[in-house]
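In structure tokens, the next block holds one chain alone, the form predicted on its own.
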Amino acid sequence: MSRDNDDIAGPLGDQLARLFAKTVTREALVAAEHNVFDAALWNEISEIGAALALAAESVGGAGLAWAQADGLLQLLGSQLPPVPLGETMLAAWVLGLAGIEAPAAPLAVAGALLQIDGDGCVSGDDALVSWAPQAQVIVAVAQGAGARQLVLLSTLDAELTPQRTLDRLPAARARFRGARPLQAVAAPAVLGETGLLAPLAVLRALQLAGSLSQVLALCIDYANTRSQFGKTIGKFQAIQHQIAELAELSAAAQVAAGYAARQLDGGDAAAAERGAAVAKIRAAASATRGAAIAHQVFGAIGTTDEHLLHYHTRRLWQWRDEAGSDGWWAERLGRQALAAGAAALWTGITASAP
């Protein structure tokens, strides 16, 4: 990594977190829930060149490795700006090693597999498309006749279904049959069987590190300022120790994000692969048990429609199920080990350790 594109990351994250702090209010996170779209914030972010962070230089991003960028991606968890950023920035960076310049508008990614026929049209079904209803291009993996392309396909040429999800945040169902993409080349060397999937992955990973840091800080001010039984809650033991756990949750899925976005930087597709499964399968229990030590800590209040910790509860339980739940990550690393054998399996643990 280059010391330059650490000064990018930097000044890019507070110019980020400034504009965050402003805009990202409670009045905006329900209009986002109600499918309507920021264009003041996303115009503010363009202007800001975040959404192209991640972007080679060639192609007019700002080159930043995913390990520089880390900061910037949680953010996306710690201050849940409502808009595909996060998306926007992913897509990007794979259209960029693709040689191909990122469409100026909100961009949408599939993680599943489609396929493409002879004639370059791609059919397939997605499970679900975060943001589709407000991105107009979707970038995903075809496959046709033995190779893999990156397919630019438009969402106008997309069966939507909209899907209700526990984040509450625009969703769909994305069904193409026979669409001709607005531009298909040779998907990169570092997708490998799982196409966008193991990115995909890596993004929620990130974001769900960053909202579980944000929700040790709500935690820990509301313990410090909750009077009970004429002193602070967050005198009682019992009450320490849950808000220690929560803070050893947060960090091992900070770690395990963190490892996974340096395997992205490598290159390597298997590398890849692996490290979004050690994130996701982290990340996501990290996000089960500390979603329910935040509820236990604040009661009642956690649970009302006017605080602001159901937004990350919500999003916490929604994003360790997408791009593959913890499970399906478990099962396809436990598949991989056993078809490597016994004899590779130290070999394996220690070849990709941090």
The other form holds:
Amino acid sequence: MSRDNDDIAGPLGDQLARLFAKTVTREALVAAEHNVFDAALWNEISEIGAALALAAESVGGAGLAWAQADGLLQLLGSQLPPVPLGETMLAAWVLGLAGIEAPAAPLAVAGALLQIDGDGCVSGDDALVSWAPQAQVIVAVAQGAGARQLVLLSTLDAELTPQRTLDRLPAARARFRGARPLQAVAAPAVLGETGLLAPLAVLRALQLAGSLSQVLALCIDYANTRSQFGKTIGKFQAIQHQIAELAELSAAAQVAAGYAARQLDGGDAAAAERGAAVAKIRAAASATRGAAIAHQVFGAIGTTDEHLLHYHTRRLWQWRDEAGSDGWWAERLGRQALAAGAAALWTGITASAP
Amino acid sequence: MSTAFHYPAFEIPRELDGLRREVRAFLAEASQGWSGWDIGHSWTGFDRAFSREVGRRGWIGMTWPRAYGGHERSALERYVVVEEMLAAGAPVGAHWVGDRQSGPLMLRIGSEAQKQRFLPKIASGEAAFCIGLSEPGSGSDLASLRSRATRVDGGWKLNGRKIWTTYASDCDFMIGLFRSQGTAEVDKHKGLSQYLIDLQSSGLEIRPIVDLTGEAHFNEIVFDDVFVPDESLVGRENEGWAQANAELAFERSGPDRYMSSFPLLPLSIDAVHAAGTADRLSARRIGEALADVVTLREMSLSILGQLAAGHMPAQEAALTKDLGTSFEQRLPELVREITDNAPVITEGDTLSEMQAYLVQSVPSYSLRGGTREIMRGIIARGLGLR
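Now the other one: the form predicted in complex with the partner chain, given that the block above is the form predicted on its own.
Below: every chain and molecule of the assembly, starting with the one above.
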């Protein structure tokens, strides 16, 4: 990663922020919930080159590190563009690590580990693949005899069962029964035994952090505007302290997600998985309490369909359980800590940064 | 996207692993004989012999100039030493305030004579400092303090009372905040000054306050015409409020604001193994705590980086302190959830002793250094509420 890339991340983020501010309207959010793909938005995103931001320069990408794209990925949570940009960026990143140029299309990512047999055919099941109904290609990791393979699968070779979700965005259960991948290569070293689940969890953590920071901004604005008992409710200490707590939760999610992004960049599978666990545990816990605070601050109006708050809180409730819930990751991280023993706890904490 | 807080990443380079191992080796030796009750005290454990030994090894005043007894090492090196001490629950209390607060304050705004006289003594672990802020009538509303400094020939006379001063009866010096001009009602934070006070001064009485653990860490200090000479003024007259507040940013941002109960966590891993209850519940609780530790450490390191770059991240410090102290308060509850230990204090059983001390001690963690309510008020103001 070169110094120059910091100069790319800023303008690219600014461009995207402007694009989202212009295009992510209430109508766009509603349309996406009715399975209408926002092709115009996707084309503009593609023209900017955002889909390939994390992909290596050798495969036509911008070669940004996750840590450099941290703010840009949080935009996906703060501004909620209803397209699979995060998934496509992740897929293009991992394909780039394997020297493969990503197909120029919206891509879906399966977090579950699939199986690949001796003939190179893929089987397995992922109960929830976001955007699968609107993607042509699903990127996945399949466990073979010994090695893990990074595979590109056509959605035409998948048995897709649409799933209803809290965010109401396109998603499906994807079943593969001896599907022949479009491409299969050795999985990059950064992907450990949880395959693509770890980077997908980091993506969701970044989105949660972005959404929480926007929810915080909405709460501050509302508290400084809404008047009761003759003064704005932001003057009441009870409200101030709840919003202060929301700020703490938002900051913790942001820091944990940023930490995980750096671990992915480090390239070590164990550190990357640990980072993903830390980020998903912390961001999901922040989302749970943060959504509750936001609704308490907004009162009844915040629970209406008309109000925009639910586009954030429904995603907070969705994303906190996608790519492994906080409980799931905590159990895995905790079991590893228990297995490593008491003496390894502190040495692990201090040596975890690459 | 603009946010009300910033946490740029800041990492400890691997080159400092050598120093880290050095501190660990020292602590492995020194910790022989520390009980769980002792370890539970963390940075409020007071042991002059220990502090002198730490000073002898060059681990107090690490970043200060050599001319003042310091060692001209980096803020990162200091952080490594400090977090290793906290992870082990070392009794650093005799040099903690001097190293964290009083020394840096003097270095920043003290007179040349003060620096020469006091900094070497802090760095060697000989001089123990305490802070005199709260008063019986002025807790969270510190600006209402009434203890007064009156100009006299060659210095000031101090009158009034300070309270909740940790280890005042064991310390040598206090930096105290007194009203040097105006009145509490009218002038509030204006007209306050900081003085460096020798605790052996005549007219000064220190009364220990026994706390709910049965120990007396806190003290009330009565000043009855205590004379302090001209050269005891710290910084500028009537500028004490701003000076003391800048000091608080340092006090609130360190690893001591999230690690005070940390030694419980490895012990609870041992306890779960011993009881054969490494189940889903214990794994989840330990995993959550580990995620919190890593996140809080990242936040703490980021603030360290900002302070080292000359910034004053008061908002981030308040936010991290509130999160950190909540975590410290969470750990004894985690132990209860995963061990089912009887509420007995068994001598020689490290976990039972530490747990007993911390259950009783953690309520004060969201009081000391500014209460949770004060922290949230600072955060809310920073967010543009009010």
